[in-house]
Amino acid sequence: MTTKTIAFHSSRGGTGKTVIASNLATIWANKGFKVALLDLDFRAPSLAGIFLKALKKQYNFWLNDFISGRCKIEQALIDVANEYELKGKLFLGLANPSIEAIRGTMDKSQAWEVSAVKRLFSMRNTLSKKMGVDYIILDTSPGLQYSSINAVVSSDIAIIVTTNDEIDLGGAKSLIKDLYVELDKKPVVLINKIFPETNSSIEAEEKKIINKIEKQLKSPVLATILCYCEVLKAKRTTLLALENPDHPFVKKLETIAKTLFLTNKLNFEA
């Protein structure tokens, strides 16, 4: 198959993007593809908190080593494959998350920034080519970080991850008018953590959801998944795909894993 390189994004923080990326890689992983995720929110790092486990190998450099020219992408990644029992390959980037390096990632200028993007599409090259990896996720900084334009420009397909709620919705249409518009790039919408109304099916509502962002977004729908307290209260190391895989939030993650393995980035274009 040819790679995808499929891009997080949101307008802000807790809309869940992290704990849908980490868990659709372990998902394909443990199909059987190889999978390279990355952590390109180098202002708030998150995947070393979730994969623990990583930072028990030996690990000599981070994704932000990579990204500034200190070392080969393949130096900067770790297979986790077997600490998680995959079927597949996972290849972690993690980014750096002590404090001297996020204050690093703020000092940066913009001409570093422009030999990031270069960095990133050298990366795929050597990922897809190289390595043979089937999917880059790209774990995206919130809104319109340099780092986030980055990754959305370099993606195949771009996902804004975001909730029902009126200001997470606004966020994401500012982020398609002031970016993905400018970059003329159509980004798809998930919608999180919707709350379906008691009187009508859960079927029912969820059209209705869909339709109603589709036209307050202008963008199209990639699919919509319920809020689950039990996602919400789980520990930050917790791989649902793996320790609950019957679970409902799982079983919506391998209906999305199925149609982004089926579609390619003009499939989403209006």
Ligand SMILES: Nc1ncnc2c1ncn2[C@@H]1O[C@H](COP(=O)(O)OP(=O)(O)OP(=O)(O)O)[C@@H](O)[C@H]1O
Given for the second form:
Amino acid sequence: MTTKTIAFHSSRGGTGKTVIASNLATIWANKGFKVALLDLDFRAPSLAGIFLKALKKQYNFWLNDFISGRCKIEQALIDVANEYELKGKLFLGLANPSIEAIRGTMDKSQAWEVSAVKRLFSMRNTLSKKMGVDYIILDTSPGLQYSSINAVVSSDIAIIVTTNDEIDLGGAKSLIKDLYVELDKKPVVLINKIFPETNSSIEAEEKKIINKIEKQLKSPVLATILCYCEVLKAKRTTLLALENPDHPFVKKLETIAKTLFLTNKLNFEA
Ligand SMILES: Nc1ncnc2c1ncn2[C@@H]1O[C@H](COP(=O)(O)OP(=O)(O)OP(=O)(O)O)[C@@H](O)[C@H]1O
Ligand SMILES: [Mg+2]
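If the structure you just shared is the form predicted on its own, then what does the corresponding form predicted in complex with the named molecule look like?
Then the entire complex follows, led off by the chain already shown.
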């Protein structure tokens, strides 16, 4: 299949980008696809804290090293398919969580940022053409960080994850106006952590929320995901897709995986 690059973005922190990106990557990898999951949140890296089994493997380079031109993308990837007993491939590109590395990302020049976006495009090419990766999933920082903008620019499908909270929605609206409209890029919205409040059925309530948000953000909604205590309470290292595959959160992500499989950016731009 043609490689799909999917970026998870948000206006505010904590909307669920990382949990959704990691479980979706695991679901696809377990179905036999070749998946690359990359942590572009250099200011608050999180994948290294989730995929602990990856850190037990021998590797010398972080994704930071690739973006800065210190290694090839192949050297910054760790395949954890065996460690997590996945049918396909799951290549992780981890952001360096050390304080020095995080500090080092704070004061980059504009020239560095331009070169970083070029590196991301060349990475996409290598993963697609040389390594035959089916899905490249980019987990980003919230807002207008350079690495998130780069991720959005280099993606086929940019997903804004928001809650139904008015402050999050206001932030998403500004993000769309300030970034996506400027880039002439159409995002798709994923509404996470909803909890139906009325006595009507969940389906009816979800439809109402989708209609409201599609009008408010003038963007298509990909899906809604309910707020689940089990997701909230799970340890950072828990991949629900593997540990509890029948959980409705995982089932919903499987439906989303199918929709994304059938979608290219043109469908969302129609
Ligand atoms: N559907 C859900 N139901 C309940 N809890 C959820 C759900 N989705 C995410 N969470 C929880 O919300 C918290 C934030 O999730 P996560 O770290 O994925 O957000 P994020 O958008 O990546 O945050 P950041 O912007 O800080 O990187 C986590 O505790 C996660 O378990
Ligand atoms: Mg995150």
